[in-house]
Structures are given as C-alpha cells and as structure tokens.
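Here we start with a single chain on its own, the form predicted on its own, put down as structure tokens.
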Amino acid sequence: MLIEMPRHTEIFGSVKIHEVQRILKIDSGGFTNPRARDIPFDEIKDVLGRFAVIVPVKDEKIHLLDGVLRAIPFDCSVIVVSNSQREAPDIYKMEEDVVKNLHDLTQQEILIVHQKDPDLGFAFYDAGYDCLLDRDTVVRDGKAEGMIIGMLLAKSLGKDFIGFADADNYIPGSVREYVLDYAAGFCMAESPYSMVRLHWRYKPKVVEDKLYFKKWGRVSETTNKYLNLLISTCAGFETRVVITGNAGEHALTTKLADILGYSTGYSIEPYHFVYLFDQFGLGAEIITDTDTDAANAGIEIFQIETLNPHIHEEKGEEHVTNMLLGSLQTIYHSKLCNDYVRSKVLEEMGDIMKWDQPKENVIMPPIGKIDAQKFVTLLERTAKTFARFERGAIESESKVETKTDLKEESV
C-alpha cells in the first residue's frame, strides 16, 4: 500500500497527532518515494493475522451485516456484538445464522454474543467491572457498552490489534480496505500505544435524485473545531491537526485499549481524543506505572483519508443531534477545558441543549486488570448467546445443549 506521509505533526505533550494522510494506491509496486510511504502486504498481512475486527449490532439490515462480514479479511478475526431485537421477529437468531453460514462457507474464526445476555452481565460483575451493568444487572444498552464487550473477547484471543467497523455500510469494499488502512497505520506506528482513524474520502448525500459527495458532516465539522480549539488554548498556538473526532471507523492497539477510559453512548469517539489530552496532554500528572510507560513510550494517533467513500444507514435529525451534545459535553467537561472554551461550548450547543448545564456523560474505567480469559471461560460456560466459530472447526448445535446442561447444574 501506498501512503502520504504525514506533513505535520502536532506534539501534545505525550500525545503526537498525525497530520490527515491519503491513501494513493491500495495496492503498491515499492516504489522509492520520499512524499510517501510504501508498506510491503507481507507486512499489512502479519498485522491482519493479530487484528480482531469489532462490528456492533443494532437491528440493522442483514444483507448489510452480511456484505460487511464478508468483506473483513480471512487473516482477522471477528466479533459480532448485537443489541437487536430478540422477542419475534428475533433479529439476533437471523445475524447468528448469517454468521454461522459464512463459517460455514469460510472458515474464519468469529465470535458473536448478545449484549443483554444475562449470562454476559454476571461475567462482568464476577469480574469486578459492573460500571456498564444497570440495576438488573444486565449490560445498558449503548455502543461504547457494546465496544468493550468486543475489547474483552479480542483480548481473550490474544489479539495485539483491535478495530471496529459498522454493521451499516452499503459498500462492503469500502470495509475492507478500512481495515487494509487500519494495519498500514500499525505498520508505521512506533509506538506501542497506537490509535487509527479514519477520514471518510467522501461522505455521500441524495441531493434532488442525485448523489453529492459531501466532505464533512456537521457533527464531525463541530467536534473537530472545540477539540482544536481544545489544545489551541492549552499549548497558545493554534492548530487544526484534528479531523477524526467522531470516527467510529477506529482501531487501536491492545496496550493501548487497556489503559483508556471509556465514554458511555456516542461519545466515545470523542472522549478518546478527551481521555489522552486529559491523562497524557500538557502538564498532567502521570499516575500509575502503566501510565508512566504511555507517556515515556509516547501515544500515536493516526489520522487515514480513505479511498472509498462511506454510504451508510442514514438515523435522522435526533440521532445527529444526540452525537453533537454527547461530544460537546465531552469537551465541556475535559480538565483541560477553561472558562474561553466553555462559553464557546455553550454558544455552540444553543437550543439543543436539553439541561441546564452540560451533562456529564457517565465514564467507564479502563479494563486492563479484566481477566479477559476468566470472563471468557464464564460465557462459554453459561451465556446462551455466546458462539464461538474456530478457524477450521465446524460448529455443532451439541455446543449449545453442552452449555445449556452446565447452567442448569451450577443452579
């Protein structure tokens, strides 16, 4: 794969920001340039064999699911995270069986569980996590719930490297050179504690029966300018280096994903940007040993333009403005935040503001001290929902019945 290199990059204490980079070409001769980058595929093709790749669920159509799992290179593994319907029509059993038929067909090894498993909720409690639990103690609905359940299963793999793709993209090419792009940004990262996102090429629109190929949306355009204006004021020089605020196409390493803290609902996204200006930007108190390697390491964040554009499940006005007062409120309440950016916060969020003040979004800590393979044991034993489809093993319903039988003992 051919890349831009990166003209810029902005050094934020222990936190570097790479400047937005193109993809020239997917496929590359090894060309000597010294404007770009050329990352062999032997190299794309070792960090593929230690990605998890992550799609989180929600009632979404399944021919969708389908192209999108197909799409996800054979090298990864994959783990399907749903929180959609179960009571008839039960959506999940129709993504189980999508997913146990390209297994079927393939081979490659993927992984899926039901968010509201009540099995799942008591893995986490037993765990000492129950952050995520609601009083009944089954998992809150959300994606940033969904996304940690995801984290835990790859890290039960032993998998180095974690993505995530959405289950709503109507181009399944488009996702797999996602996580072509997320591999190159590892193949270049220096530092083990490593962040990719992606920057949509293009972001198309139906414009009177036509598409229109619009760059930026108005959620990504305003949470990109308070995060700049974020580390503007805190360094006195101002910067426009951010540009994936809301990039829900993201990948990170696994070091990485252990020691960050986590943004309930659709502000997780941008509380990633928040969390490491917080811990690891300008003049913070570095607390703990694994925090102090981080910062010696340094924290690398990739910024990729695409080459495909991103058509996606359009969710209406409220889901817009839902994303746009979860990542204001993100930036509202970072430590960093002084009274300059607050006013402009508040000017911005105007009349969609539905409190008073901003409110606090609820913050799940990290989940490095999880035993990811105790918790993973635990489902296997008890949680209905939960298959695992092996590379080159072929699931069999005993599995299910097994599971079954050893709930109804422990009871």
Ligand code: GDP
Given for the second form:
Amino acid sequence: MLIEMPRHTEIFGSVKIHEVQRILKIDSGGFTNPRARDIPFDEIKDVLGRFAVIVPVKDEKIHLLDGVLRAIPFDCSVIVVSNSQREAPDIYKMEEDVVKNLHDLTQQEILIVHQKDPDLGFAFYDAGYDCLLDRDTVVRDGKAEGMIIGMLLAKSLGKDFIGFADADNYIPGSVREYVLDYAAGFCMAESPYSMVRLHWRYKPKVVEDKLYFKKWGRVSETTNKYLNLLISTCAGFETRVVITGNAGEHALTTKLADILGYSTGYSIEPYHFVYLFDQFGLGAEIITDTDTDAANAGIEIFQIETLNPHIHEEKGEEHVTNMLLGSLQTIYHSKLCNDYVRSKVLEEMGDIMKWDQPKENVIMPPIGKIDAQKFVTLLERTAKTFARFERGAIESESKVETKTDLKEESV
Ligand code: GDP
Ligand code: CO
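With the form predicted on its own already on screen, would you show the form predicted in complex with the ligand?
Time for the whole complex; same chain goes first.
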C-alpha cells in the first residue's frame, strides 16, 4: 500500500494527531519517496492476523450485513454484536444464519452475540462492570454499548488490534479497504497506544436522481470545528487538524482500548478525543501507572482518507440531530472547555435543542481491568445467543461451540 506522509503532526500534551493522509495506491510497487510511504503487503498481513473487526448491527438490511462480512479479510477475526429485533420477523436469526453460512463456506473465525441476551448482562454484572446495564440485568441500547461487548470478545481472543466496520455499508469493496487502511496505520505507528480514524473523500448522495459526491456532512463538520476550537484555545495556536471527530470507522490497539473511557451511544467517537485531551492533553495530571506508561509512549492518532467513497443507509434527520447533540454535549463537558468555547457550543446547540443546559452523556470507565477470559467462559457456558465459529482447516466440518454443544459434552 502507498500512503501519503502526514504534512504535519499536532502535539497536544502526550497526544499526537497526524494530519490527514491519503491512500495513494491500495496495491503498490515498493517505490518510496519523501512524500509517501510504501507498506509491503506482508507487513499488512501480519497485522491482519492479530486483528479483530467488530461489526455492530441493529436491524440493517441482511444483504448489507452479508456484503460487509464477506469483505473483511480472511486473516482477521470477525465479531458481530447485534441489537436487532427478536420478535417475528426475527432479524437476529437471519443474521445468525448469514454468519453460520459464511463460516461453513470459508472457515473464517466469526463470533456473534445479541446485545440483549440476559446472560450477557449477567456476565457484565459478574465482572463488576454494570455501568452499561439497564434495569440491573440487561445491556442498554446503544452502539457504544455494542462496541464495548465486541472489544471484550476481541480481548478474549488475544487480539492486539481492534477495528470497527458498520453493517449498513452498500459497497463491500470499501469495507475491505477500510480494514487494510487500519492495518497500514498500525504499520506506521511508533507508539503501542495508537488509533486509526477514517475520513471519507466523498459521501455520495442522490440529489435529483443523480449521484452527487458530497465531501462533508453537517455533523462531522460541526464536531470537528469544536474539537479543534478546544485544542486551539488551550494551546493558544489555532488548528484545524481534527477532521475525524465522528469517525464510526476507526481502529485502535488493544492497549489503548484498555485505558480509554467510553461515552454512550453515538457520542463514543468524538468522546475518544475529549477523553484523550482531558487525560493526556496539555497540562493534564496523569495518575495511574498504565496512564503514565501511555503518556510516556505518547498516544498517536492517524487520520486516513480512504480511496473508496462511503455509501451507507440514510437514517433520517432525527438521527443526524441526535448525533450532533451527543457530540456537542461531550465537548461542552470536557475539562478543557473554557467559558468561550462553552458559549460557542451553546450558540450552536441553540438552534437544535430546547434545554438551556446540555445534558451530560453517560460515561463508561476503561475496560482494562475486566478479565475477558473469565467473561467469555461465562458467556460460553450460559448465553444462548453467543456462538463462536472457529477458524478451521478447509476440509473439516464447520465447528460451532455453543451452549448446546457444551451441554451435550457434559451429559
Ligand atoms: P451512522 O452511520 O454513524 O450515521 O450510524 P448508523 O445508524 O449507521 O450506525 C452505525 C452502526 O451501528 C450500524 O451498523 C448500526 O446498525 C449499528 N448500531 C446502531 N445502534 C446500535 C445498537 O444499539 N447496538 C448495536 N450493536 N449496533 C448498533
Ligand atoms: Co451508517
């Protein structure tokens, strides 16, 4: 892969944010020059073998999920976390069938679980991590909550890198590229605490029966503006470095995943920045040993512009507004937010909200202390919706380890 070098890196305390880098060639020929870096495919393949791709899904068209799953490179493990409907028509059942069929045909490692499985809720309770539970026993709705489930499963597989791919993507080839772009980012990273966030060159929309190649969405433009304002006012130097505030498609090292705090629902992505600024930004006080280790190593953020455009399901105006509100709320409540930035954020929110005080998003603490092995052993024994299809030899029968199998063994 040939990828542009970042023109500049913004250093904010221990956080290093690289300016956007374009993918020049997905398959390159080994030619390097001062403006571009060539990453040989065997280096990328090595990362893919240590990589889990999480696909959060909630009631998406089954053909879209099927395309996304088929596009993820074989060397990665795939983790599907679903919050789809269980009443007839049982969408989760269709998703399970797609996963099982894909495993039967390919032998790729795939895990699947339903977010509302009561035994999954119990496993979180047992692990002492009940901040994402509703009514004490069941995991809340929310994409972030699904992502946390996926990260624990990835940790139980011993993976070093964790990435996300939405299930509503219309172009499977773009999903394949995203995963390769993540891997390329990790090949370039110097710190074990790093993150890769994708930026779309275009997000095409149908306008008057023609495809229009739109560059920016309203939410991302606004989120980026205020995240940059937060850094600019703190550092005293204006910057526009952040262009991936709402990057749903992102990946991070497991070491970084262990120390991050997570905001609920769709505010999880902008909150990555807010959390890192608050904990590791200019003048932040580092308390724990793991945070000291990360601060010494530095936390590196890559922003990669994909070659493929991003075409996904349009979810309507209300979804967009909620996403924007969630993003602005996290910025408003940042420790670094001064009166000036607060007043600007309030002005922006004035148009879209009725309350005079922005709500605080629910924040979930780091997952580093949870024993992921124990968590998954409990799931394997109890959770009916949890299935783990192992990577197998091509000739062998597909093997699925579920609660039923384990029961049969013990009879
Ligand atoms: P956008 O693309 O950022 O506007 O947001 P989407 O609505 O497309 O959501 C991103 C991904 O998260 C999609 O694959 C959704 O199906 C999935 N998703 C949304 N809500 C939930 C949820 O509550 N739980 C899980 N597990 N996935 C969700
Ligand atoms: Co989407």
